[in-house]
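Next up is one chain by itself, shown in structure tokens, the form predicted alone.
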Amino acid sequence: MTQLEGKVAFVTGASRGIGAAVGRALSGNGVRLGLASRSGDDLGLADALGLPCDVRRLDQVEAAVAKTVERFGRLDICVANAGVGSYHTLVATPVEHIEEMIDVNLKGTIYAIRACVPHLIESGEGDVVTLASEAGRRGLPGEAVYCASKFGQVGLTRALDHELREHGIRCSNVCPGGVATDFALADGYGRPPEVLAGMMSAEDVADVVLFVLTRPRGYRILETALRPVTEASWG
């Protein structure tokens, strides 16, 4: 039996990439899952509920969380992972990309955590993990709007540490550097596939999420930052 056996987690952006890797890692540790994504994929995991959900829509997020609690009877963990990226100078960033990054990365994180918090309080020892980014810790050229959305995620989760600690809820930012997934490689988003060479895997990041969630309840990890060894340090 693992430390997480029998717990219930709600994960956004769960159909691929880091979200799917987190879902598989949690499932392997006995966690029951509400897996929210636009496709509603359950990843073929036992005790996983696939939930079609657009995190830009608060009503859909609330409905997905409610279905998770209805199915499993409780909620202990919220992993806010859904995200999109666009890599251009500020002026060259298409307006629709600006809106999508703010809506998915920032508002989607707010909506997911907001919907989960009452259930996490009820559980008595909940966890919130936000999948932010190194771009949420430092401003980077060609990523201004993406950085803004990720700085917002980091600030939100830091503030919630103050709000929710008294309820037994731990709030953590996980801030990876480059991860070799298909994230942000769609046409028009500014990155060619060759940038994936030398990056970390989604499973590397999932291992860190698992580490955060399995620490003794007597302390909390406010932020973890990880980068591939091929990626330069920025101070």
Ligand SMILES: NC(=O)c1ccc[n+]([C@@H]2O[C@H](COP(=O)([O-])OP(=O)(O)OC[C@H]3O[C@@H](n4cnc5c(N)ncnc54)[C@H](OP(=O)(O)O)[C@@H]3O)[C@@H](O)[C@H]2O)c1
Given for the second form:
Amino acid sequence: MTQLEGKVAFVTGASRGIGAAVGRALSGNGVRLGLASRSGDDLGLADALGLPCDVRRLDQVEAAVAKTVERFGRLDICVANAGVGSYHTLVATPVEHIEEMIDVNLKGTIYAIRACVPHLIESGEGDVVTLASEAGRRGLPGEAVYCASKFGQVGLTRALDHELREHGIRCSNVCPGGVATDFALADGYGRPPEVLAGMMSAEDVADVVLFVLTRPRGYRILETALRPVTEASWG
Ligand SMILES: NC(=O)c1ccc[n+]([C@@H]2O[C@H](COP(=O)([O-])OP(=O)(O)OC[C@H]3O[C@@H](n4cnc5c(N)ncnc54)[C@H](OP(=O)(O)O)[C@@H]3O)[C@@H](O)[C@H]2O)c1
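Starting from the form predicted alone shown above, please give the structure in the form predicted in complex with the ligand.
Let's see the whole complex now, leading with the same chain.
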């Protein structure tokens, strides 16, 4: 029996990459799962509900959270992970990529956490984990809009710590550097495939999320920064 046994989590962007690795890690620790993504993949996990959901749509996010609570009876953990990245200079970033990064990364995170919070409060304690990025901790060249969306996530989660601590809800930003997932490969988005070598794995990041969630409830981790050894820290 693990300390997460019987808890219920809602994870966005759970069909692939980091979200899927987090889903698998939580499932392995006895957590029941609402797994949200546009494809609605349940990853074939026991006690997991696949939820087709576009995080840009508040109504779809609220419906997915409601289905999770209806199925499992409670909610303890929100992992706001869905995200897209398009790395260009500001002027070269296509307008539709600007809109998608702000809508998915920032508004989607706000919507997911907003939909979860009343249920976390009802459970008496809980955890919010936001998959931000190193790009949410410092400005990086060639990714201004992505950075803006990630700084927004970090600011949101830090501010929510003030709002939610009194309810026993811990809010944590997990800020990875490069992770070798589809994120880096999607057509027109992400980084060129040759930079994938030496990046961290989705499972590395899921380990950190698990670490954050399994700390004794007397303290909270506000932010975790992790980077592959192949990547500079830029001060
Ligand atoms: N990979 C990295 O180097 C890296 C580094 C730092 C931080 N991050 C952050 O980590 C998070 C996960 O990234 P990843 O590398 O795992 O990416 P990924 O492998 O591309 O997976 C992205 C996930 O988000 C979902 N998604 C995308 N748009 C969505 C939408 N509109 N509504 C609902 N779900 C949507 C995708 O599922 P569907 O296509 O089925 O919707 C997929 O499950 C992102 O927030 C990213 O910014 C990544």
